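In the form predicted alone, a lone chain appears below as structure tokens.
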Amino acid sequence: MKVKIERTALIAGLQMVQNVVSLRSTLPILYNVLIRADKDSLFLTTTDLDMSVRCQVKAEVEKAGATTLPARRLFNIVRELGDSHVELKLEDNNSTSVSCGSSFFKIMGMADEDFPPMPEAGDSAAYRLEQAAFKEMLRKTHYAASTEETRYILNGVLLSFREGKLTMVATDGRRLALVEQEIEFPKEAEADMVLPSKAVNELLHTLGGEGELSIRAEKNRAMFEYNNVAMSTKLIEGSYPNYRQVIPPECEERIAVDRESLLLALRRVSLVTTDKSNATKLTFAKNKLVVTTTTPDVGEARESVPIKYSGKQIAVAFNPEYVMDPLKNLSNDELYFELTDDLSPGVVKCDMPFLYVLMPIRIT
């Protein structure tokens, strides 16, 4: 293998794939990136056995071939090089020379035939939608996924392709985020899949702002193809709980709130919370929302946010981080809080197919 490639293109390609590389593995080959040169492209592939990512970048291939090199070490070396082009040449004993201007490195690698093969997409029906739309849906839901191992099925995001739309849901049992998007697919392609959080984070990292995304499901795997990237991931197996039953059918009060004003107020009052005491009270009164936090041994904080409201006074306590999560990931200027009383779930909505259900905290 002998190839010449623009340094910035090689850096971009390695950035696309290196997050998958395991930090702790019993298989040394999993620390490496598979580098395959063919025709006018360099293909970079990494895997942790559960997830694999392959990226294609343009290159001048003088001699086709393949090898594997330590992914993070290679990235750190290329990032520090000064010239505009990098030359990679496979030497004997799986070592590869890296030349760039006056810089020269020789890196020891491993044989490419030892690298686990990447699962390929079969002939199942593909769901197609815009990358930007799918990325936005992930951004509006992923933060509500559980990080606890007790209910592993919740450690990811549900993609439900049914009735001509994609419904995306994440919940940890204390809050739930849901967003919907209409897409076209055949009736027989209706399916549910739960993406693990690592795959969700990788998609958020690599999806672009334009272009089409193709999604295929194969048994317990999902395959994503977009731009010059292909990603395969194992799915979380099991039955996702009936999330519809935790959504309140209706609430007594609907209150419009300026998103940015409430976010700033919550950020400030949360400065006096602790891990053990993080309840923040939201009191909705006539034309005013008062946000207060009182923490023993720390102090208290209070902020007022103007609102247009003339209904009954409602005081309800939430974890401020849970309230801020959707506020940070939505772009709407105005949001709506739907509330009944201090013990019933609160619902956050906006002028799009999105809702966020949040369980209140009991306070004395």
The other form holds:
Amino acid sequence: MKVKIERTALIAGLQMVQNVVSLRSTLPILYNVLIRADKDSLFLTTTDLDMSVRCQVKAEVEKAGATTLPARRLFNIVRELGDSHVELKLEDNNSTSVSCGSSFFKIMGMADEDFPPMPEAGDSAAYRLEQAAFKEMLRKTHYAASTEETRYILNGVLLSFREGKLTMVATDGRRLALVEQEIEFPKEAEADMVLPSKAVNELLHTLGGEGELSIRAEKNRAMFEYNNVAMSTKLIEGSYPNYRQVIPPECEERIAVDRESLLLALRRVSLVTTDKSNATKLTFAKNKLVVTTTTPDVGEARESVPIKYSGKQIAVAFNPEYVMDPLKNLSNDELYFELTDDLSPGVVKCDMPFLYVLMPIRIT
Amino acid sequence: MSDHVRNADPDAVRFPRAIAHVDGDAFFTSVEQALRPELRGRPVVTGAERGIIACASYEAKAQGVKRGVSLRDARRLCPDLVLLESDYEAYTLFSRRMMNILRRFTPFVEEYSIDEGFADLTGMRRALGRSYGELAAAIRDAVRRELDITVSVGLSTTKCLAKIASDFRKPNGLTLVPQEETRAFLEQVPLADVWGLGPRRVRKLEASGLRTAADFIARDERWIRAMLHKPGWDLWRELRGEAVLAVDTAAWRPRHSIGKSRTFSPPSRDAEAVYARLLRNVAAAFGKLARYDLVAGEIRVQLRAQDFTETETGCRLDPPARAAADALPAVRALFETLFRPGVAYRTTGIALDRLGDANARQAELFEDRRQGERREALRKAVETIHARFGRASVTTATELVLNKSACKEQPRPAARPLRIPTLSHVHRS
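Could I have the structure of this protein in the form predicted in complex with the partner chain, to go alongside the form predicted alone above?
Time for the whole complex; same chain goes first.
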């Protein structure tokens, strides 16, 4: 293998794939990036066995071939190089020389045959969406996913392709975020899949603002293709809980709240909460939303946000993080709180197909 | 011992603040003797389960047996010594009743430890129609009459003075130190008896020629601050009658972790027997959790083998557990990953972490509300029975194997009927 490539293109390519590289693994080759030169491109691939990412970068290929190199080390070296072009040349014993202007490196790698192959997509039907729209949907739901290993099925985001739309859901069992978007796909392609959080984060990290995205699902894997990137990930197996039944069918009061003002108030008030004591009370009174918290041994805080409201007074306690999460990830100026009483779930909505259910903290 | 009420005339000038410190006399053994009248007048010690003396009765102390003496030396000193396992459940019950007696005299009660409490009586003189000295004596007499144990009471103008005063005459003592008698009182108190002065500070002060607490307060404020910094300065002010430390009424709560472990003999290779012992600790730990109104978000299990090798593993409890029953599947799974067939175990332990407030419970989206309510009703019922009849009254069936097993363990102290005055009795007076 002998190839010449623009340094910035190589950096961009390595950046796309290096998050997947294991930080701790019993398999040394998983620390490496697979580099394959073919025709006019360099293909960079990394994997942690659950998930693989491949990025294609333009290059002048003098001699086709492949090898693997330690991903982090290669990235750190290329980042520090001075010239505009880099030359990679496979030498003997799986070592590769990296030349750039006056710099010369020789890096020990491992044979490419030992690198776990990336599962390729079959000819199953593909769902096609705008990248930007899909990324936005992930952004509005992903934070609600659980990080508790005991709730394995909730450690990801549900993608449900049904009835001409994609419904995306994430929940940790205490709050739930849901967003919907109409897309076109044949009836027989209806399917549900739970995307692990690591893949979700990777997509959020690498999806661009323009262009299409194609998703193919097969048994327990999904393949994503966008721009110059292909990603394959295992799906979380098991049955996702029936989220429809926890969405309250109706509420007693619907109150418009300025998103930014409430977020700032919650940010400040939550400064006196602790892991152990985080209940924050939201009191919706006449034209005023009062946010208070009291933490033993720490102190108390009170903030007041103007609202237009003349219904019955409702005081309900929530984990402030759970209220702030959607506020941070939405961009609407105005949100709507739908509430009934201090024991019933609260719902946050906005002027788009978005819904957030959160359970109160019941204080006795 | 006779009462030493120096002057029964209540006087707001003598007590600008009136703080009582109530200290149980040889508390653990006193509780044992109250529960078992046949032990009265006999030398008794507790702590047999750990092989050290946790508490010695006055009869034992008279024969030279006190805390820190080895069990072998204790038996040599006192051949008819009665050795008991600690029964913290009974001690806790007595402690709670003692604090409730204090609360009849003032709402400002600090549960300083299991066997001592502070009561701020300031202003209660008029409301209760008795002098401060009479109130302090009434507390002491009420505890003796209702719980059948004795306490020593110190009454003074600050917490530090009250604490030193309660220690001045023991057992069943009553020591009043009004404002104007502070100096005369402190002249009789060696530095080592001052609450808050450790051995190192005492040596430091003695090197400067100080002998008594009176010498200490006679020193200049700046000298004290330079010598002992802020804590020493607070102490200096407290001893001079300036109340710096407030009576902290917030109930004491474990902040980080609740642990229970127990060693048994002989060691056992029987998985079910070892598991049953673990469950006993689980029940005890959750009992404590319930007393402080907490929930646990993490649980850890420890097993120690006969050769002292220790293994431990843990997991998150999600949602956090309030009752032992909520955690049993996790405990079983953890036990099975730790237990090795053929290994003889001598200690099982449990630790509850990530403690949270049980009264502010994060509701769950996918919970079955009716099932949750039923479980909650069961938990409350079991808790009520435990509070009334002791923890041995309701246990898991697994723990029953321990009653039949041939293990040479003393009968569980909690299994005997606890003849403790009922709550209704306490509230009546």
